[in-house]
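Consider the single chain below, provided in structure tokens and representing the form predicted alone.
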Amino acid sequence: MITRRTFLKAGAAIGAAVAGSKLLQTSKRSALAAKEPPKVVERIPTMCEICFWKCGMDITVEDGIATRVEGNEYHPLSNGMLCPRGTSALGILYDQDRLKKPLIRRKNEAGEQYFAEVSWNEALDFTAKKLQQIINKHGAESIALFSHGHGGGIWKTLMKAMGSGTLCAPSYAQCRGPREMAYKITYGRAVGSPEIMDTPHSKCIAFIGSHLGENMHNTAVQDLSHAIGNGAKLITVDPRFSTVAGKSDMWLPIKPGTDIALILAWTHVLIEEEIYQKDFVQKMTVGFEQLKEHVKDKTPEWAFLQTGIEPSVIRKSARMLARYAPASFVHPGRHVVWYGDDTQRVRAIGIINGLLGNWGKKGGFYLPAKYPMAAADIPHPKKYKVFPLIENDFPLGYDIPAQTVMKSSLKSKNKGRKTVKSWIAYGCNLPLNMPDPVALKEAMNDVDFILAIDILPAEITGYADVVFPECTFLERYDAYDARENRVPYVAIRQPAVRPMYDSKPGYWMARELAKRITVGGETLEKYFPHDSLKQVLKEEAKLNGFSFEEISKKGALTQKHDALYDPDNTLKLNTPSGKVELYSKTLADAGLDPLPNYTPPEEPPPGYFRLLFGRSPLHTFSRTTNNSQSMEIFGENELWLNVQMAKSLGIRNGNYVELTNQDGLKSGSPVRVKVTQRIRQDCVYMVHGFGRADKRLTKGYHRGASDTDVISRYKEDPVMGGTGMNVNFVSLNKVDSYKAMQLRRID
């Protein structure tokens, strides 16, 4: 079938141009060797962007070449330390596969599509013309933004200036959204990023599918290390013996999809044995009697039949949490989109935490504060519309789920209705982070225009009409970071080195487009009145009473915050009742369950395993699976398979297998099997972000397999629209190791 837009890879002409570029550096070592001895050595503080945590880091620069990355001592999220991903930052900066010039999709005389390298003026003029045509013909709201990362705020401003409020972040519906919604409903606020658990002072922590130690959020891992050093008890609930399970006092290898049953049984034990925090529950909660009645029959014996966890183990773990309350908590998790009932599962966790009385308590949840920051006096767009999205009926959602934008772009789903006409993808590799790859490809082919802004030739760039090469976070300024925290702070991102190749900062790109697009007879330049972000940062520093020179030298400024706890249970919460809502009238009024209910999960078909996925401490999903430093240590993912099941299938450790899901979709490349006793027999597990499909990613191409290839099904959370993706099943077919190696060849 001939499609309007096909997946493209860079052609030979681009490769030749790159090879001849003066800016191409074969490595930082060779660049240094040519310049030894260094004449100028600088230490430049900035903040990381390899994950959303945004730790402070110091970059050592010798004669304009970055040579070393270390944690920043002034930044309260790093405390002088970095995770393995942060220390690999130079692998991104000096990646020879980086996008180097703007690209435009074209056709030759034979009708074949290819990418042409063009000047910035040509790329900007072409893009502005396309967006202007869509605005004039279909309305600006038919342009949608998918964004991820700190720099996305600039593109949100441009979108609203054009008149579109059709903004989405895949992290909402594909990662964190159910958690934030559950805590807003129950406690009147989200747990935030970084999360507000007082882990260093906790005496007992339960993890339910939360993989700290593999999920290397720097401060969180430091805090957990302090807790372990202080003798904290750990409980891990997971079908897999994870890293944190290896540090735990108890491991509960739960049947996938039955977590709510276990949590309801824990709730039953706390109430039935009267070992909950009675003073907190009396003063700070509403709905206790309804909750008590709700879990009356949710005994450990009942939960055993659902979860496979022995009743005695359920009671012992519940009593352990209660024994150390309020200095104990059940971790709310981070990536929490599993089975479609995710808001209710996280709410069940929030209810348990309410019974433990740990909100505003030392060792439970602390009360954060934010560094007071006023924004520069810049006009803000006020008149914009959101596209009328289909299948977006989530009564308590606070953001747009990315999959509803995808559905609203499909001509086959919107017969007789308007469709989304254009996508702007900033830092979002949609082919690897969206479920239902078949529908995604159809949607990308249906829209009129796609602009991708990225650092590397991620798979989304292969489907774009125009590709803008952004410079890395080590080569640009971004907005200040001043989130809530135990220690209020404001941090700066600033360039350590000059932008390489023909890459540009996102602010410059957005401002140049704003100059070229008109709404109401005038350009949008007034929303970007400064020539650079550095000017904005200087203005905001002056406005907020701190020195731009000082923050540029230190990297972060902090304030003291003493009101961390509420020892007397006097706190008023931002809920309708002003208290912790164990029973939620808000949910009831929306026609949803006011208390969490358990529904048994679908069973795998014969010969299939439930597919689970997670992350490696060396990688931030697909963002780092072409990073030479990270890949040197963890170069491909593996499929965890229970030893008994491997024996029955005739599969040995190290064999390669192809995955086929329940709908017949196959993995794009094989994956090596890790035979282990550390996983249940009814599921398999793999790290997300591998199996790259673009040959321009020379280090990640076909290394391991992509779980996204076989995630064709998902269950939407009725509360906020999260996509539960742990509802896919796969069978395993052995393939020849030689075939697996041949797939990796880049001719």
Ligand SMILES: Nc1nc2c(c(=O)[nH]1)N[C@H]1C(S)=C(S)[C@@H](COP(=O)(O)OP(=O)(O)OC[C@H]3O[C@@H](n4cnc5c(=O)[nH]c(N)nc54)[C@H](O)[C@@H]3O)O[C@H]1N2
Contents of the next structure:
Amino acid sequence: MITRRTFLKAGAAIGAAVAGSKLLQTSKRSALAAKEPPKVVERIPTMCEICFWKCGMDITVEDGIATRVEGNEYHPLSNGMLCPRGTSALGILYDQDRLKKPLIRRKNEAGEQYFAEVSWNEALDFTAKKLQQIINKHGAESIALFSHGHGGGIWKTLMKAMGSGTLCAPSYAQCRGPREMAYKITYGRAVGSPEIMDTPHSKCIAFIGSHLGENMHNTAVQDLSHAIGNGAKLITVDPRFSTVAGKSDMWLPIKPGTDIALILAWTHVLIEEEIYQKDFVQKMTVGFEQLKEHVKDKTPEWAFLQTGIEPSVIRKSARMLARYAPASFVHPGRHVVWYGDDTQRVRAIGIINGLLGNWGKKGGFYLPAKYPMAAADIPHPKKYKVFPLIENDFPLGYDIPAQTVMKSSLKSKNKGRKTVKSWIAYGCNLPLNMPDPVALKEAMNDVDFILAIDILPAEITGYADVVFPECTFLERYDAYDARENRVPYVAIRQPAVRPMYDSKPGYWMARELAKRITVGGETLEKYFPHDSLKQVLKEEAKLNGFSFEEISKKGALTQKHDALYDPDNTLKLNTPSGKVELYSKTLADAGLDPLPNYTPPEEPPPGYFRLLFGRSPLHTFSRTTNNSQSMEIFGENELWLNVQMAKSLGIRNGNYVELTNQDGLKSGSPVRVKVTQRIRQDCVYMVHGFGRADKRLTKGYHRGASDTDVISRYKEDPVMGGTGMNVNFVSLNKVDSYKAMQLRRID
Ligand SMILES: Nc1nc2c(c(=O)[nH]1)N[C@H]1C(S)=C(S)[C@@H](COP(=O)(O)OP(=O)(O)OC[C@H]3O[C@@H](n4cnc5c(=O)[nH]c(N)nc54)[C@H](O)[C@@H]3O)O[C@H]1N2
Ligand SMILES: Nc1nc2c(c(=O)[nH]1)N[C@H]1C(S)=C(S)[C@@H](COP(=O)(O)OP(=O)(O)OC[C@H]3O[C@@H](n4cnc5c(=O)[nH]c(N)nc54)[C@H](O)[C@@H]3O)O[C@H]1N2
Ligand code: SF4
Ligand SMILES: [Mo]
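Could the form predicted in complex with the ligand be given as well, to go with the form predicted alone?
The complete assembly is shown below, putting the previous chain first.
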């Protein structure tokens, strides 16, 4: 048995030699195209998985080879358009570095670990045996699933069928969990995805570090363009002059971590000047008097000392929001895990939105609906347990924080207690997306067995015992997508081309494992009674009265939904009071702040900058940083550094630096500096997802740096366990650019 796993960077028989015949065919095809027109040209609609917006996309396929990607016109999340990441989808499908065969970690005679390419039968038998041993010895709940993406549902079913409810996702406690928690507490429901802001009709929007335009959710950006076209006023609060700041009427370059002070001061202005929506507040909210008392002394002058934003600017922006209310809103954000008080910051945003009276209002928040969908008649596993160490960590939270699973896997932290024994990672690249890289590595070594299901040799696969190569979203079916939206819809994901290499759809893998695992004397196959997902989709189409042929041809079907607004303030919300809870008794009863309080952030030590990070319009985390099409345009990330600070450090635009954080952790590769006026002096900024550590990623290896390498600290949100990650500080050391280039070499 292999006890301490080494990170496997170069697996046996993985490399240029197995580049794949399809690719060759592609180049042959285009060479011949001029002479010989393709015989069969099809246009196959499906949905994108390069991020989780899941737009409808149409793939042109010529003689079995995908050649073109366009937005689907029937899908309400794309409206015929895609974002720049969607249009580079073929860069993922035809990436030569893709995982091609199942891999098992083995040791050779010299004791060196390597990945052996094996048959599916061998990989499935081996994995099922390992999981079975863990179930029998430690209980199924000691197997944990980390998942991200639409295909994750299948693995949740398998987990529950085995008996484990230990399910988590970095897209909760490392992403939007605090936002959803805050809105559930305040409005009785999550903001959800796609978000329910009525942006196209809005007259004034304030963005608090939501960098739309770089954060490139397709319809959200289309909606914002509509608003801008209609003359909407925009206010952007960001330490950095972001893309949306460039489109805004006001840019508030706030001191990082002080946003709650600003929002409380806005609230103060609205109440003091009596410019809030009185009818809404009276009919639809509770706790106004407590709120009024709470912000009595939170004047713009007080907030100025915290935020660095002039009192006159605070007043002006608050009045602007009030003037256009209820067709105005403060954006609740999406990736909100910044400083550990994030649920409270989004609560503060929810509260001010309450004063703007925008819930259920045109230009505020609309009331969405779902395409009614009944599920196929398949038994649902009901007897499953959550790992005991995890269960009661955050009683108000609605999901398991991924770092709780990580901590519960550590032997050193849980002496004398049972720890989590196995991880399954589906579409999650934990080494790039989890804070505290040192603890993560320790936890990955402490568990007995890791299965990674991925399409690429991502960092997580380097730590796995078994790697299952999934085919990409362009080669498989997945469940229908029918989320809440302005226009209710149901959309299909279907293969545009056949799975390349020996990759398989997740459904097939999960079902094959289910056949091989026994619980309570029978295999788990009954939870996967269909041979393929296509059969499930056909059955569900019939059950819900739509034609499978029609949805396969169009990509999406929509319904009409008119009841978007509540103009007379008559809604009953799903909170204990049925109203917007400005003051939260739920939080008070749990011993937490019933109204948001401001705590000043820790200052960077001398010589250090606060590390901030975000998105590039061309990339989705590490999903695209090996995609030749995306990398051609945006091939490495840069570190934004204020021009004055650069001067004092003797750093020039284009120099390479290595980052060292407050705990002595260094970035695994150097990053190029972008010297700019567009960022405050106390922080630096970079795009997340770069600085890949695995040489098998020939396009992404050591291009730029990974923010995660230096995120050793995080502050846990006491309400739901979000990991505030903007609490790390870095110093910069210049690196010779020749050395920086040498580090990228793949021999
Ligand atoms: N330092 C830092 N950490 C962060 C963030 C940050 O900005 N900085 N952002 C946070 C946010 S907002 C989020 S949502 C999380 C996301 O973090 P994760 O949940 O880990 O998700 P992704 O980064 O999307 O996971 C990417 C993995 O999925 C694989 N993949 C892509 N397509 C498929 C597929 O079709 N099938 C399978 N099986 N695998 C596939 C990719 O190859 C890659 O290895 O990270 C969070 N963590
Ligand atoms: N192109 C692209 N789009 C994406 C994604 C992607 O990977 N690529 N990922 C999607 C996902 S899963 C998510 S969660 C979202 C994330 O996108 P957003 O919800 O927009 O969140 P962040 O990435 O945290 O936002 C970063 C911005 O916050 C600013 N900021 C940092 N600290 C502070 C602060 O203290 N105060 C204020 N006011 N601002 C601050 C930064 O300067 C930066 O402009 O993007 C989504 N859209
Ligand atoms: S927003 Fe872009 S990457 Fe995300 S699903 Fe839509 S097209 Fe794909
Ligand atoms: Mo996210």
